[in-house]
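One chain follows as structure tokens, the form predicted alone.
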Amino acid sequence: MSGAAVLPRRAAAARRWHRGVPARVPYVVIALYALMAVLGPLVIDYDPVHTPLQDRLLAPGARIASGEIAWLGTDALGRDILAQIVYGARTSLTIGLATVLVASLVGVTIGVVSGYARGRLDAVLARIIDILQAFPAILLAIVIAGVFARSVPVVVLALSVTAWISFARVTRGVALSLRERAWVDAARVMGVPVRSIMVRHVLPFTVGPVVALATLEFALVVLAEAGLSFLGIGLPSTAVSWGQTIANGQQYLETAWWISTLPGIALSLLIINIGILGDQLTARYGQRRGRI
């Protein structure tokens, strides 16, 4: 092969690689957040109850009484902002993953059964979904979180109550389109049990759309958890949350902007990149779904 033929191919490969670089940014950012959530607390020691008032309202880069540097400053109680961001990342990712897992399991099960069975069962489940959708999701979460004592399981429950609806609607649509396919009809004719048909011939086709939806729901859950914590009805005071940190600094925006601004930036970056990743996955699996 001549060098003249190799150069255009290399140039085309380079162009494809450069076009793909922006698409990889969300993966890198989310991976960094995950590493921070997993490894950060092992490196940074932080006690949310300890309040060293002698270090209160220090600017980013200032030295605290122990001689260490507060790289992102301290809040009104002397607590380190960097540590709160790191521990808040663990809290947000844990609650987000737990909520999406619960919501997807419930929603996928209901959606597949409803879409495949149809009839009265589908009508009843559809009415339940309509009733839950009549209430604003965040309002229902506030009511549930306000009734029970503040804890991580209560927040997961409050956010899962309506999060499963999206998974149920997506998987129901996939099941409705698949139940009349030739391979599903062949399985019914051969006497394959209904449960096996749903698990082997319907459920695998829901994986792509569910994964794409899970990324978008994850971003909404993280944002909703921060909102609940901002209102003071989410997590207990012993837990670290970006929403709590932002709320603690709202009265110091003019004199100590870093208390609310820096956790807000961390939250915004995570939400934006998860949203971009969700859009990419939706576009990819949406095209595949159209070819089913």
Given for the second form:
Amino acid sequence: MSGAAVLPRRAAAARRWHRGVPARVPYVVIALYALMAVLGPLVIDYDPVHTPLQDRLLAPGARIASGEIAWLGTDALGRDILAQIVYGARTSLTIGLATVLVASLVGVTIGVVSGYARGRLDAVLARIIDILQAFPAILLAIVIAGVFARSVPVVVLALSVTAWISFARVTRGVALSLRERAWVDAARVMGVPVRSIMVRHVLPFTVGPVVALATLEFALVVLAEAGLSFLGIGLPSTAVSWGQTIANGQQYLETAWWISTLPGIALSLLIINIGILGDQLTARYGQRRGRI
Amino acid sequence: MIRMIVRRLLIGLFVMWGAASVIFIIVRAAPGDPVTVFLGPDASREQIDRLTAALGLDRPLYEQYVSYLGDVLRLDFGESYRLGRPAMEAVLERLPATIDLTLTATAIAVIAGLALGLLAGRRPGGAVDRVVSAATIALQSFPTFWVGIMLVLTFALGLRLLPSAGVGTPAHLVLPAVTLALPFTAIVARLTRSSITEAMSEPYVQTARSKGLTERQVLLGHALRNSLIPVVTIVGLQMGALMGGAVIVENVFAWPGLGSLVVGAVANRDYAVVQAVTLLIAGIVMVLNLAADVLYTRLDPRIRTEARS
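Having displayed the form predicted alone, please output the structure of the form predicted together with the partner chain.
After this comes the whole thing, all chains and molecules, with the earlier chain placed first.
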């Protein structure tokens, strides 16, 4: 009897596991990028200022003067492309994580407070969002990152200025619908302070949608950062970033296609996988994409 | 209808005021003052004082702000120190190139997006649908500037079919416009697919079928027509993103529009041009959003009657 019950269950679990395999791909890919960003620089040496010109514009797989193999080729200054991709991963992931952290903290706080409080505060928030969205997000980031001194914190700030908006929108929606629920009413009637209601009874419900949104925002932020670096805006010239490497390769397209092509593939693969993961999480947590 | 437009215009004016203020704050908070940028490092004390007074930078901040708002109203952003002429004049000269680029890209995105969405939505879950879904995810994930470079590599340098940069002939427009259009094509395709799929189960489609219309007539005449309404909305809503994309694409292809102008201006601290371009783009986006809203209410009779009542 029990054996008969166990078997289908096991079979069902196996089927679920098999069906789940494609769904796990994004986790694996993103984990590999994270590993590359954390451990890569410990394994591979790279100095953007060191320019061995005798190794310039070598094709992928060619041997450099020191006898090592440049698996992904070298750029116009003889610097290794693989190393630039590895170090660039660190830059992109750092800026992406920092921006999403700042944007979600600001956005969630503002969203919960204004959704719960409603009234004038909520109206002011709506107008602020209107004003910030008058500019294309990337244009505002270009202007902010462009006028201040080049540094990572400035880039994070420039990207956070618009990135918090979708977090505020989503959490505001959750807070608005929760404030009418019985347990929130009960807490209010029992005299629980407003701040405790927001933290203990409203905030926990925003976690799912916020995590899903954070994933999608992370992809947008990484893309935006690459765009800024491509334009030569924001990061100090000593920083290694995919956008910058792609820009450097643009004038050598005819002779050395690999300089621009390969970092772009690295970037696209990461964004595609984060996007798929974000869509999965969004489907699971039942909130619409905050993008539109 | 009129009332709604007036209301939206008032909000738009408020938003433009806010946008102008945001730019004022950013430019004022920026390190390095415009006077030293303008005169260069060799300027004498006297020259610096004279220009500071001429630009009104010695007055209190709120006075500067008020006179700045006055300048914005007159569309006067001052001289560009780099170009040696009024900033707005230089900006307006670059505007047509950007309009050409964004209009062409919008046309490509709408036509290709509708076609792809129609193909995919006809049989949800079918092979075509799956290919289109995968393609739209990829198109939305690729960085535009990199796609542009890859298109140059393939069509300009590899196949030698099209010019890689610059302006002149319609052929010069092809690669930049396609690059800019691709992510928006994906958005339109996704939206069309979902609204076609939804429409196919609506009663009016069943009625059309039971009248004996061919599947083609049902799709194009009934399902697609209704799917156009959300497409108009999304195109309007995406105008900001499209202008943002244009800024990047113009820099890939050395396209002489607002985008390449503003990036050069930011890099050289030419604040007069930065202010003129950002506010002009904000204004254009606002007007287009409004136009999309109005068009949307015209297209959908249900909303039209609601707005009237």
